[in-house]
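Just the one chain here, the form predicted on its own, laid out as structure tokens.
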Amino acid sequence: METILALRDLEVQYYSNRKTIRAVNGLSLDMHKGKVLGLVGETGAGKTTLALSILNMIRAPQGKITAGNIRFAGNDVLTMNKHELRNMRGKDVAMIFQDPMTALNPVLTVGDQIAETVLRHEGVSKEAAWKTAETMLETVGIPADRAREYPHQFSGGMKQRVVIALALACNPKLLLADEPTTALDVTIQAQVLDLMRKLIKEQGTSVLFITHSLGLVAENCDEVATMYAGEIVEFGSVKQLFGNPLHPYTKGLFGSLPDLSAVSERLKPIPGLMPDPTNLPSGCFFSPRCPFATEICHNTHPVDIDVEGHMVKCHLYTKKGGKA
């Protein structure tokens, strides 16, 4: 199976009022071609950090990426130059930003903007690439009339449209979805999905799914990794995940979805509230709401287990430890 990204020990680190916020710790992970990762976790994780660490957009001195390396298609995207990332970002690596609001700019038409990208990299003229912006606002449900209109003109809802005809414009390699489907009505979210699921069976594009809906996940993906406090804490397939979770954290995401085939008086959340990123426990990051946590656990930081081919990072799955 071919490797389309690696990361490996990927960090990230911001820098306000004299404080670090380490906003992603040590994070490796592998995306193949043509699948579908879905990033779970919640507000805080780092998720879109890791989407912005991986189109190099980490920007000094707010932000930084301080360890690791990033290979997209077997290139060093940390060692390329601004030639380089103008060329793969749009054409090769796309994304979906979750704020529509400032991903446009105000005083371009969504048409321009649009075109403007198919122009940029796909060397056609400017009748082709504004008749790509019409198809492309077509496909995602606002009529081409509507091509010569400012974002103003807009609702949050057809912004969010015009972000996704935007990243999908020049057919990409990798597709970054930061939460692409969220301001959304059902129509129209499932008129984008089937949009997505064409461009990975028709080009090949590997799709990084970030959402907070575990059902879009278990509808739309391939594989899925759990992220908490900027690391990955589980990775396994859809069926390995939904099947049989193995990390408490992800267990507790699963356990705060209502069940209708059960009958219960309350949902059962995760206790607490995620870590201060400037100040991580010294052990697991998860040990201080982890009902199963153990002396180890808030002493030393686990490592990565293979178990069975489900990967999970958790002190309860050591050789000699049993399951939570």
Contents of the next structure:
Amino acid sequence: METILALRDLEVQYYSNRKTIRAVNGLSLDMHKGKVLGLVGETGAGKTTLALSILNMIRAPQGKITAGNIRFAGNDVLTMNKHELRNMRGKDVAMIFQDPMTALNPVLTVGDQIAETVLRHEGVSKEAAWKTAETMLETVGIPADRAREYPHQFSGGMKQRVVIALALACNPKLLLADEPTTALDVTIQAQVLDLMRKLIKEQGTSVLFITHSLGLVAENCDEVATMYAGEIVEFGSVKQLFGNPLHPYTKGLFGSLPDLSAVSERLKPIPGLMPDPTNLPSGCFFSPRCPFATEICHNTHPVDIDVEGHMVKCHLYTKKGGKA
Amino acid sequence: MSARSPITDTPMTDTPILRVKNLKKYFHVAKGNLHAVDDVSFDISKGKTLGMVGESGCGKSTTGRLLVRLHESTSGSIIYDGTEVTSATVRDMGMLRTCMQMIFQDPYSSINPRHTVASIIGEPLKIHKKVHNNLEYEERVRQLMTTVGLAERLYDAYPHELDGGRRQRIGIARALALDPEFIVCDEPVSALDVSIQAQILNLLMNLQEKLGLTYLFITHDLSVVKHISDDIVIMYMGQIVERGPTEELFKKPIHPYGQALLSAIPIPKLNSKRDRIILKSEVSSPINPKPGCRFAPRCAYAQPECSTADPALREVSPGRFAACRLAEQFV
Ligand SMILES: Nc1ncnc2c1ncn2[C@@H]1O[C@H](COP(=O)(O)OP(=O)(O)OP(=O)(O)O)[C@@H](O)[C@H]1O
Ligand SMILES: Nc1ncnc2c1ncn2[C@@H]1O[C@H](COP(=O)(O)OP(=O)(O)OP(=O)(O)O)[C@@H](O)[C@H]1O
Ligand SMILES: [Mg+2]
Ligand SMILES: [Mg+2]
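The form predicted in complex with its partner chain is what I want next, because the block you gave corresponds to the form predicted on its own; please supply it.
Zooming out: every chain and molecule, the one shown earlier first.
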């Protein structure tokens, strides 16, 4: 498998009120050509931060990549100059932002925004760029006669679809999709995902698919990573992770889901909240909430353990014969 | 069968606290009149949850905003607990604004980025003079933060410092600040991971049980809507195409759009791909729509007659409503 993106020992911090927020903590991850990697995890786990880091978009003085390195198609992203970065962003690596309004310009019509991106990266005529914009809008289910409207005239899901059209317009090699379909109904979601799959098949695009929907992961991803407090705590194929979730946090996620086939009174969330990222606990970051935690969990930070090609960061599996 | 209300033809077993009748909202856009909400009627009984689902852009948020009068309606009536919202006086509106709240779909655009978390949550308390001094104010804000699971250390934080999920919870805390009776929940949990989502859903359900709150719950997540709603309406291009009790509707949707929608739910299990109804992606525009069923261009069952007149929402079998000429065959 060809590696398109390699993250090594990445650390990202934010600074606020003289406190240091440890958003990403020594994270390593590989992404392969033509594969979809699902990234799930708690609100605030650092998923968006991770995606922004790949584009080198963590802005000082609010935040900083403090350690580690990022290689995209063999190139070191953290040492790229402005020009190289601009070429990479939007063209080779496109991001579908979680918040559509960070990607949309409120004073430009949606058609113009897509056409402008196409113009900048593809070197085509103005007319051709506008045509592409209209086609892209239709592909995401927005009639072309609405291309001259402004973002504020669109519903939440329609804005999100414009952002998707914008990201896909230049056929990126790597797509960072941050909650790309949360605001969409399931039928349009299915259409958008079909489009994404087509891109993967035809162009060998790789996708980082950040989502809270385990259903979407099961149906669209090849591999899954679970993130908690800035770390990957479990990594495996979809089959491994759904067939046999190992980390107590991943297990808790499955337990929290409303079940479509049953009538249940109350859901069973994982008790408690994520640790304060300005003051992470010693030992395993999940230990304060973990029903299986023992003394070692509170004192020693766990390392990655390999359980038959399925990675988990949890002391429970050292005892059970996993290899560190 | 129990008696039926002459207005909306729903059973009168519970008294509706909210009655919406023939509600319309048209926006004027460059190309004409955009029919965002086009003749919508429904009731919600006190203490119940009505789930609202439908295609993106079909008018759900606009309906919600009309209810709390963040938009002026083009025509139609909204009666909340005996008061006509669409023509309420400034004084009545002041009262209504404390009973009716909205949790906004978009946590980014609905909160002021220059205000701290505490001042966003506490603002309604000040506007409506619900607290008498600073101590009381701070206490109430901290209590609201705890209720929605926001750590106290975030009291003075700014929204941009928070992740998507925590920003969403600011909106929920703010909506709860005035102890409302009725809340329009517009995608309140979509930005949250499933565990926090479960915490918030449980919270909303506990509040409902304890305080008798009434919800209009808008979401794309069908397993969430099934979990929380007593009844469901399905919208398509500004109109309600199907309505019914949750359990029955999920067992067997009787409108072709409802069928397509429910068949597309992603299931969090391995190899669970079921028979999906893939809709033709032909899209019609809500600007100056032609008469006739708006779903017909994408409907597998459509016949020429479907495109001649708007199908009315009618009771196809007891308690089950659909706006489709052919609905009988799906019962
Ligand atoms: N600009 C910023 N300044 C300060 N702190 C920040 C900033 N951006 C993010 N953070 C903090 O960094 C941590 C990680 O945030 P991030 O947005 O990456 O989480 P996430 O996993 O994407 O969450 P969600 O699922 O809710 O979108 C959180 O604690 C968040 O509050
Ligand atoms: N201020 C506005 N001006 C013009 N058109 C608008 C405005 N607000 C909404 N619309 C249009 O009204 C229609 C309904 O929008 P609405 O936001 O109610 O949809 P929705 O069902 O909430 O969609 P979503 O699920 O994507 O949030 C859309 O076609 C939208 O573009
Ligand atoms: Mg995020
Ligand atoms: Mg909406």
